[in-house]
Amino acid sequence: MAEFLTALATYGFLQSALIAGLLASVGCGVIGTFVVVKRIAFMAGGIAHSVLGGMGAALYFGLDPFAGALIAAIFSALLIGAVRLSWKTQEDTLIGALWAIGMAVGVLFIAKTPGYSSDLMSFLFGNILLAPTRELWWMAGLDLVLVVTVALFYRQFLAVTFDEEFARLRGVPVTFFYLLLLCLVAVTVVLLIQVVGLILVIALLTLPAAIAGHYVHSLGAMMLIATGLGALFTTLGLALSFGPDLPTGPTMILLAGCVYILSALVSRQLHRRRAWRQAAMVRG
């Protein structure tokens, strides 16, 4: 750890990587909470893997791959949302098909891009150590969009997340806010791509919020705790991977996964003790 702290004070690329991890934690904390509570992780996975098509097309035509990712993510979110609203009986199959098509299109575009396709592994598994300043500004801007949108429409998102029928009775335009929520998930996916890549993005999007959900049931509290846990996992993952020269993204996810399993065991034990106490009080 001392070696990492010394290198952090010396090397600009490590400082950029740390900032990228902290910026990504905002998205995974705020939007990941909605994904976990509403149980739309599979839909978020479909959005994430469809993004490779946009990144590959942008790379092929000489454009910014993350601009292509953002366009593809929002398009996929709207398409998957429409599928969910209109084709409920075949929802999983259609989302799975979009997932696979997006990946296949992306790989084909990258394969036909002139020159050496060194970016493919970076897209799939992330490369936070190579995050340029330009992408940090991208991430900060996307974070601002997420936080402002959620703050403006928090009550509507809350209603749509917990009970769509009740929200509809209260006059909330459920379809609009549901699709808007999926678009925010799409923006968050683009945020996390630089950190852990497309393959692992769903883990970082959901695990911090899932851990927070073991201990609190308020949506706002879950967001705050999940954001803090996201910052912890990205920072510790960066530190732990530095010395032995391990891939940073998978190290972050492995750390988050281990903490999630431990938290699930602890939470279950606490729940059992609480149930025993309540049963003892009833018998007493």
Given for the second form:
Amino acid sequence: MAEFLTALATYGFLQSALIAGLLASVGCGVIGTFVVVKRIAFMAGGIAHSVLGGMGAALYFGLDPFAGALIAAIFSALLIGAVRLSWKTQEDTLIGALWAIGMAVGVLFIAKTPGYSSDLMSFLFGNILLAPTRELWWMAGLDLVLVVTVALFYRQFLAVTFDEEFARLRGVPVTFFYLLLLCLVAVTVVLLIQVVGLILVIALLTLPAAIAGHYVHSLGAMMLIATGLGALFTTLGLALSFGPDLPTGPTMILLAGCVYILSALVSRQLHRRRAWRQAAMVRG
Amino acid sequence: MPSTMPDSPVIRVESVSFSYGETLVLERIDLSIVAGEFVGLVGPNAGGKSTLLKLILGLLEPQSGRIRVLGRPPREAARAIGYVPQFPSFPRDFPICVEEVVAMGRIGLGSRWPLGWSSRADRAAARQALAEVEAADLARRPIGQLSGGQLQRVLLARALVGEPRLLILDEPTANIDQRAENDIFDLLAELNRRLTILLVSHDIAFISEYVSRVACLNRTLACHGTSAIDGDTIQHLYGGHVRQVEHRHG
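Which structure goes with the form predicted together with the partner chain, now that we have seen the form predicted on its own?
Full complex below, order starting with the chain above.
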């Protein structure tokens, strides 16, 4: 750990990586909470994987893969959302199809792009150590969009995630806010892909919020704790992977996964103990 | 008492038919409810009760016929309606406390810029609505820790907090015990002093103690004063022999 701290003070790329992790944790806390309580993790997974199509196409045509990723993510989010709202039954099939089609399109484009095939691994599993400064600005901008949108429309998002039917009766434009929420999920996915890659993104999006959900009963508290946990996992993951030269993305995810499983066991135990105490109190 | 004139009904359903796919659920329904009434809508399962409610709420559009609520199309009138669903249409493990759930009933109310968090006034209104349904002590409780009866009161508070002129309830006592059921109905009788109420129930004998009129729905609709319900009506409605319980009328 001391070695990591020394290196952190010395190397600019490590500092960039640290900042990228912290910026990503804002998205994973705020939007991850909505993904967990609305149970749309599979949808987020579909969006994440379809992103490869956009990245591949952008590379092939010599554009910024980050922009390609964002466009592909928003496109899939709107497509999935529209199908869910109008057809309902076809939703999971469509997500599965989009998931695979996006990957296939991406791999084909990358294969036909001269000299770029080595990037495939970092798209899939992330390479936070390669995050250039320009990308950090992108990430900060997206964070700002996320936080401002959620702050402005917090009640509407809460109503739409909690009870769509009731929200509709109260005159909330449910379709609009549902699609807007999916677009924010798309933006967050693109943010997190910079850090852990598109295959692992689903874990960083859901696990911190799910862990927070074990202990608190309010959306706001869940967002704060999940953001903190996201920052912890990315920073600690970076530190742990640095010494033994492990890939950072998988280290972060493994860390988050272990804490999640531990937390699930602990919260279950706490829950049981509380029930037991309650019953004992009644017995006198 | 709502300001609606007695001759302009709160709900007017005119010759409405509705089918899901090829299944005709409602056939030429006419129903008119005036201000201050407490109407019980009864009928067998799959008789179209919930569908008629959804049409009146504007969640569904009739294929033929016309519906007016407070003189307007249902969707425009939705904010003046308090609705209590049969099953809570939200996950019980959602991380939210009772007060926040009730405060959501205030969305779209008033002239306030409708953005951001719920205001202090909204939370005060939520606590007042909870007090009205005698559930003030539940305000900080997570929604997942409520009993069936408590949850029903909270849903009623959520419907009341939006200051409705019309209250619509779908089987509000289906999942709670007899005593809690009596309490809820006493509460509704009290609320009926200032609100028009339309209530769906499968329990015709029980509700006729409380309501001013019963509408019987089994694809078609027949209306009765509570005194007119006899064995023939029930047999026609349910198409079989039904045990009738003697009940009194207020």
